[in-house]
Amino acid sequence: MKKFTPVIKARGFATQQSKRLSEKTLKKSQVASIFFAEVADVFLFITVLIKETFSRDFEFKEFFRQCFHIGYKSLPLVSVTGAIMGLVLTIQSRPVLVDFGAVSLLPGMVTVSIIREMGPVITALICAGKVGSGMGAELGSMKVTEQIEAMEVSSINPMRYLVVTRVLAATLMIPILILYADALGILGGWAGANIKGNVSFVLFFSQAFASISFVDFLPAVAKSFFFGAVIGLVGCYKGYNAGRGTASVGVAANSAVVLASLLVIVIDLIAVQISDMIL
């Protein structure tokens, strides 16, 4: 039997090479299943929601109700933001211009900074972190307390009355959000300029409306429906798919932020990549 020992612990060592080759494998496999079949589910969500966008009851009274959570109630945040942003931006710009002499395009570099890429984007953060999240958690406690399948049982389209209303509400509000936080971000600006130094307010607004074009607006403006479409898409979804445990709602308000960010920051790097080929 000795002889035999090596070979023995030789296949034994094999065996559990192999079981564990077979569970990598399969844990792979179930990586995969889930990944598409979570892709699929996006899919269908969203033929579903397209579907019900065009039916015949549309929910108008819904849709302005969420046009005002989503908008009027998001003022505060992001007047405080887009002002601290152009303040901010003309503070720590306005040293360099000084060392090269170019003072006088303060204005027009805040004004182009603002409107093409920081006030579209930095606003939709904000709207991603509180209307996002808003929604997720609305939704997934909905979800949790069986809400939704009330409203199924008692013949009320959940999809055409939670969710369609909330995402054309954000597509609609957040652009509007993202113009009001550039206007707020120029006076930042304004303002900025004055702590050490001395611009009137004509001044500084005649030479940053004449740095700008329409096709400055163009972009931004397209893009930001993009953002708060995907804003709603990812926050409705979440919490209309969210698990069956109280916990779950804390999970489908997290997620929802993360991958809302996330795809605005995507969002915004394929804008700038067709923007710079056709313009």
Second form
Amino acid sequence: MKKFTPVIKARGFATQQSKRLSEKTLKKSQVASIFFAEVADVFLFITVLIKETFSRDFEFKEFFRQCFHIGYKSLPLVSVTGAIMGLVLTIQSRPVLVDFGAVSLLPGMVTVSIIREMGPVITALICAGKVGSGMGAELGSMKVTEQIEAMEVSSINPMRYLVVTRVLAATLMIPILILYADALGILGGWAGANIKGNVSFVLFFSQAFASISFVDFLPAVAKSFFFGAVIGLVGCYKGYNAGRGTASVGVAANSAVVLASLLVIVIDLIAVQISDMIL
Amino acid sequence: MTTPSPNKIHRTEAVVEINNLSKSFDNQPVLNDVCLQLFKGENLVVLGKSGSGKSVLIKCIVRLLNPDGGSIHVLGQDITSVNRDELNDLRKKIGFLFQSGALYDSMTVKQNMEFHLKRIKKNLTKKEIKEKIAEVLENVGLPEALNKMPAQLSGGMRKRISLARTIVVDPQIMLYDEPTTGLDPVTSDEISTLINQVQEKYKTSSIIITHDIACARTNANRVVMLQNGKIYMEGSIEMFEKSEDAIIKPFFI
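Okay, that was the form predicted alone. Show me the form predicted together with the partner chain next.
Below: every chain and molecule of the assembly, starting with the one above.
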């Protein structure tokens, strides 16, 4: 009997190993299936959103309310951020340009930087924080307190009323906020240039506008629509699909900000690559 | 304590007919072969412990949850097989009172009611909408709450306003999900009485999900007991009160 012990041990070890392996495989396949289910869910959400966008009975009143909420109520934050952005950029760049004797290029450099990159990205990130988290938290709390279900049982389409209006309002208002932040950024740049120098308003702006062209402007405006859409979409998706319990409201708001910010950076990278290839 | 509504119950006319309904979550059966009928003009109370599948049952009736098996006929139509438009038409005839009230936080009481009324009864004029809201608020005893926000209302007031929002569109069937949970005994009694008044005035047929025996005594024309996802007992409230069954008796002590 004794001489069979190693065989039994080996068999036991093999069984144990195969069991562990199958458990690991099962766990990984579960993770993969959750991931693919989430991807399918996102696609379904976007499909329904597109379908409802073009359906009858568009909720104009709610759409304008959301435009006011996203646009007007974000103005103070965007104003301060935009102005500081231009101011800081000018103050940081000026000494280097002075060293190279190229201080006259300051208005153009600041303007191009703000319009092409800093204005859209920084404003979009600020909006991802303010608007995205707001949508995630609002829809999340509506889900937790059964308000979304209350709409559904009353034959009111919550996707049409809550999601379509918010996503469209964000897609429209965030580009406008970005343009507004760009303008304040350039104004901040002029203020920054006057801290240690003396540049007239007319001279600064004539040099600024002389250095930008349609090619600088178009990709920036185009990508800002995508920023707006993605912020609205992520905020609504996370809120609409919040779990049960109050903790899930915080999770929805937090994940909306994180994912929207990440997607803004990714879209920016793609937009830069595309505009670099085309223009 | 008031008595259940004396409305005439049409025992031959079922407004909701559930046959062999089953529903499970993660392979855990919650409802198992449930068969139930709600007759016209009737107040049917569904009793049961927490987790016995009561709320799942009424969520299946309005298809907030899709059943795994069986059929649910609401006003003659199988709600499990209707298309989206037909489902919406049916839902307009059903009122659902949520346990939490589910009032829209960002709207005033008036806007909460207008929101449903304008979308369900599209042909009403502004004057008619105003009059209808005033009438319903008067009926639930809160005409002064018109311009208040939900956050300014107490638990009982929220339930009343929620009920007002539900009945403002004249539903034929009312589904109450634990209408008295979380309220003090006096307010619970007021809500139970209000449910009877609403049924009398608006001629609704109701399913009331509860584990509050006082509410069942006030409202029930018939009682059904759910236990482990199955109908355990069905009968009048007196029958339940006299029962010596080990599962039913603790409810009535």
